[in-house]
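Take a look at this one chain, the form predicted alone, written out in structure tokens.
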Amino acid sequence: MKTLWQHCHVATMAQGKYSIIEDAAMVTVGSLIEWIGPRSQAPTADYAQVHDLQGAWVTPGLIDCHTHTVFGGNRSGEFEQRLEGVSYAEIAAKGGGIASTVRATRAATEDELFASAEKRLRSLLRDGVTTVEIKSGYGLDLANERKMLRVARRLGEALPVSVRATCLAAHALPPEYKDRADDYIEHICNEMLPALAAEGLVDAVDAFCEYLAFSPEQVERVFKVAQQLGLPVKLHAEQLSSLHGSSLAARYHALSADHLEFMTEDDAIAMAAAGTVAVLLPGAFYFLRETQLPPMEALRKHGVKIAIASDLNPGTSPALSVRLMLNMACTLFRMTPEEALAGATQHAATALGMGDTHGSLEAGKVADFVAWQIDRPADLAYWLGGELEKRVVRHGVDVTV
């Protein structure tokens, strides 16, 4: 069915630019865009639908490109404790943190892990997402990380959001393989990847390199397992420590390498060679009080994509809106708005291996995309909270939630 998307302005971000087009209009064909430039030349054609969008500002669909979004429980009281004055290390040795969320997790059905996490979902597809990255890693073992995984693709099947799934069984170390690291490494490369992998539950392989998680070594053994199964990696690097995991990630080109906080300015020149993006995560940043920025001078200077995430998960960034993750970037890390809706959807969408596909509107591409009612693009980074009024539009139709 071919439609067209007329009276708009159009902020396409292709090369990651805003690459604004006034007064466009756009011709959809099923789920694709088949043109796209100013009204006064759009095609003549027998058109199925025409729609009228009123002045908006179209932009792509937003990509969240790392979260936690399916698992168990809330630890919301231990966000309380911490306030109170409570230290990490003494929730941690009563059961909280990490091990709080896997107990939880483990414990829930499939059923209630969809349940709650559908909720997560339709918070960040009300802020105008359209194509999410679910991350496992709260099951840490096979049959819980099969459970999270399987969520994931449910959503992406109930919900009109594109789902990636990665697999994360190397978030941290389960209660069983207490202090056998090596051991729980073995069993996720002998055991977890190969029967994940084969069931079609992962799209890609994800691992948390850091000195209370995962070192570079024990993660290169995960990442050289997923390149055997034909699985994309990404890395969870430099958040609290320079290990130099980005240039590891970089060594495997890794789609992306995330948090960065750490980094060192040969990371960047590594990462840029490699084209891995650089995933920014302003809501963990933000929550965890942490004053060490990422290097963005670095990143600039060698030419590194930037993505912007929520990173949403139970314990360090319980965030539900991409757009405030804009405003974060811009005000905590300093990026212009231009680069933030960038890094939210063009360079995200590469985060995700789709950057031919998704994260502009280009003649070919899906047809993703928010009419916003908005004065310029920049409002989507500047308005704090609430919902802009909008209508969104994935495949080519009409989904507002």
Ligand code: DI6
Second form
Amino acid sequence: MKTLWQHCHVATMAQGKYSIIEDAAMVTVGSLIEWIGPRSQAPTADYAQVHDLQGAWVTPGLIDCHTHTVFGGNRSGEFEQRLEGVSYAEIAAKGGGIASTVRATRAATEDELFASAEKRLRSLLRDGVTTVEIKSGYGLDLANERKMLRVARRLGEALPVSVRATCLAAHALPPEYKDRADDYIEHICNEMLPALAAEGLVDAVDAFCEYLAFSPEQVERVFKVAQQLGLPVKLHAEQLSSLHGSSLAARYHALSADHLEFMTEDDAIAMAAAGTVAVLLPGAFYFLRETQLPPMEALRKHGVKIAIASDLNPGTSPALSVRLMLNMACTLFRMTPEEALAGATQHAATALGMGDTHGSLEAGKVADFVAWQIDRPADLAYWLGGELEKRVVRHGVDVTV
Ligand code: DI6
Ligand code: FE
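Please supply the coordinates for the form predicted in complex with the named molecule, as a counterpart to the form predicted alone shown previously.
Full assembly next; the chain just shown is listed first.
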């Protein structure tokens, strides 16, 4: 079905720039963009539908490329403790932190996990998200990681959003492997990853490279197995300390290295050479009251692509709005609104291995877009959350909620 969308301005985000077309029109056929350009040059055709977008600004659908949307319970109690002076690391050492979410996630049924995650995901969708990445990592054994990944898949079938499922079995050490981190890594490599991949539940493999999680050597063993299975890798790196996980990720041509507050210029050089995207997570930076800023100048200087994501998770970033993250990327990391928007569109798509089909509005790409009733694209990074009037189109179909 050929559809014409007109009376709008478009920030196409091609090559990660606004690349604005004023008084634009777009032709979609089925789920794809067939043509986009100035309205005066729109092809004449027998359109099945013509939509008047009433002067809206159209952008690609937002892409949240790093979330832990599926989890049991929540940790607002720990939030209170931290405000009384207890650190994230201290809470983790006492069996709280990730371990408490692991207990709650293991105790929850698949349907319970689905129901709680669906609410959080709907909140992201109301904010203009059309693609989301969801990680496992609170199950930490085969049955419970499978349960989380199945929920991620089901969310993608039930809601109008494309879901990429990432296996983060190497997120934390499960209690039954206490003091046996190498054995747990071996279990991930020999049992969990091969089984979950064979079941078609895994689009990418992630790990947490940190002194309170897994060492670069342990991460590398996981990466080697991912590579054998033909799965792309990503890494939580340099969030709390500098172990050069981001350079390791680059050596394995990772799609992305994420967090990165403590990365060095050499890490940036390695990432740029490998095309590994830097995913910055201002929600976690803010929520942990981190003071070490990611090295924006080094990232820019070496041409590393920068994505922005919510890191939606119960411990360090209970963030339900990607637009709020855009604002925080600007205010906290001094990114421009254009860089921030590129970070939640084209560069986020690249961080998910979807850069050729998603993330910008160009002929041949998937017709995922949002028509916002705003004055200019910078409004998207300007308002602090809330709801903006808009229409959301996914795969060429209006899915506005
Ligand atoms: N870094 C984070 O910020 C989250 N995971 C990670 O590796 C925190 C997850 C949690 O605290 O539940
Ligand atoms: Fe994370």
